[in-house]
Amino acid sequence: MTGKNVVVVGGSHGIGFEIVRRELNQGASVTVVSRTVGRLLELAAAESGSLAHIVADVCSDRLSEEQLPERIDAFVYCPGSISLGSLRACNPETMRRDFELNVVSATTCFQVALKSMSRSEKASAVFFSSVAAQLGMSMHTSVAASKGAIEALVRTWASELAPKIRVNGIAPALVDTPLAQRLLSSESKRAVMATIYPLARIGLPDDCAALAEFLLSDKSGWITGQIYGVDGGLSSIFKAP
């Protein structure tokens, strides 16, 4: 698609800025919503697309339709958040904060660029989930019932607003990102993470970023619906040692 304009919340790290670069470099026009600029001054000069900032924090500033495009034709949702602890140890804090950012957050920006994804002719949105939402992993409350609420939520969007806008979902395994930082904080811990998964590694960004481009892409035009699991295998493999 030319002239292609993509909203990314939450583009400044780790996931979502690989999918701005992506983006970018396919010629698109790209919004980024997020609180800080972090590491957006390194791609403003060095593709080829346009890209503009907006700064928000989704859980306590509104967007408003006049700060977005007019017409959007891409949408990504990507704050999440790593609260892990143990049943005993979760509060209710911890878990309203989680569902804000992951659920309550990802419905207002959503329900913003409704209007402008209207006047595309082949929207597409990509929200994230995490593979404990179906995946039984301990440590994981608080996690597992946000990130599945919005898998939920991405299944009950598709079926709202097909055929007009196309709505899935992305559910990683632990990806080497600023937010996943205190878990890979020596070669040792890197180490041990990595035998987890069959494919033994850890996630890289743009693992996940080159399925959501697939995804907000016209290749993927008869996709709706579905959670994509990209973990190295975690979910649906077991490899004996």
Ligand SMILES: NC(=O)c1ccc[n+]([C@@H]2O[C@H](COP(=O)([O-])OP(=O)(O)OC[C@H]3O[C@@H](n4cnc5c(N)ncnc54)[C@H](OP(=O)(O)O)[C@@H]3O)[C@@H](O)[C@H]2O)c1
Given for the second form:
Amino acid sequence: MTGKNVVVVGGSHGIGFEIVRRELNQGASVTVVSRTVGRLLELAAAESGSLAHIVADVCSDRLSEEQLPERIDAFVYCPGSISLGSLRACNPETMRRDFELNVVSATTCFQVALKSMSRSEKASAVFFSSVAAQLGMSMHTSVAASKGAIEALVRTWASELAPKIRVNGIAPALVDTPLAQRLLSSESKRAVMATIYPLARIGLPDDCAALAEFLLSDKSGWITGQIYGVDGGLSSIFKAP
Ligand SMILES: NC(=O)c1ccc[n+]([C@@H]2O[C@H](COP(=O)([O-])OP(=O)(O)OC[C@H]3O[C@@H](n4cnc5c(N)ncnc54)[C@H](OP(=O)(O)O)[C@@H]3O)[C@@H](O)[C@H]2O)c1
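Let me have the form predicted together with the ligand next, following on from the form predicted alone.
Entire complex below, previous chain first.
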């Protein structure tokens, strides 16, 4: 779509950054919301669309409608957490912090964007879950709870906002981004992690960004309320070693 306005909350690095890159390449006007400028300076001169940055911590700063474009055609919420720990060790603070970032702030940011999205003929929103919402994985109490909530909200919002606004979710497994660096901090860790996946590698940010670009485009115009695994086959395939 020419003149497409895209808002990417959490587009300064990781998966969100690759979504920003793809949308700019399509000529879109992209507004990024994040605490830091991150890698955005790499993009400013190189791509064909236009880029604006709003500095905000979505957990403590309330966005206003006036800060966002008057019409929003595509909205993505990327901030998320990987708080791993056993059930015994999981404390209420961790649960509350994860819910604040993954669920409460996703809701408040989306609310602020809604009026501008309703001005678009074909608006689409994408939220991020995790493979651990549907697949039981030990040490994932807080992640499973908060991402399970987002999956439920994707379906709820898709129903409430149809037919005007489409809402879908992406559930990645391990992707090579700053968020996952603790799990990928050495070559041996990376090699072990890769063996978990039927497709024999960990994910790249662009694996998810490619799907997000499709879900934010008119090509997915008859798709809403869905959650897509981008997980190297982990959630649905057993491959004997
Ligand atoms: N990477 C994985 O292995 C993995 C696996 C499963 C699910 N996911 C999910 O996929 C999504 C994207 O993950 P990612 O790996 O790309 O994450 P990431 O590398 O941590 O990037 C997150 C983005 O959100 C921004 N952000 C984080 N906290 C924020 C806050 N409080 N206020 C404003 N902006 C904030 C960050 O920018 P600033 O730091 O500049 O604010 C950054 O641009 C997340 O929801 C994550 O839970 C990722």
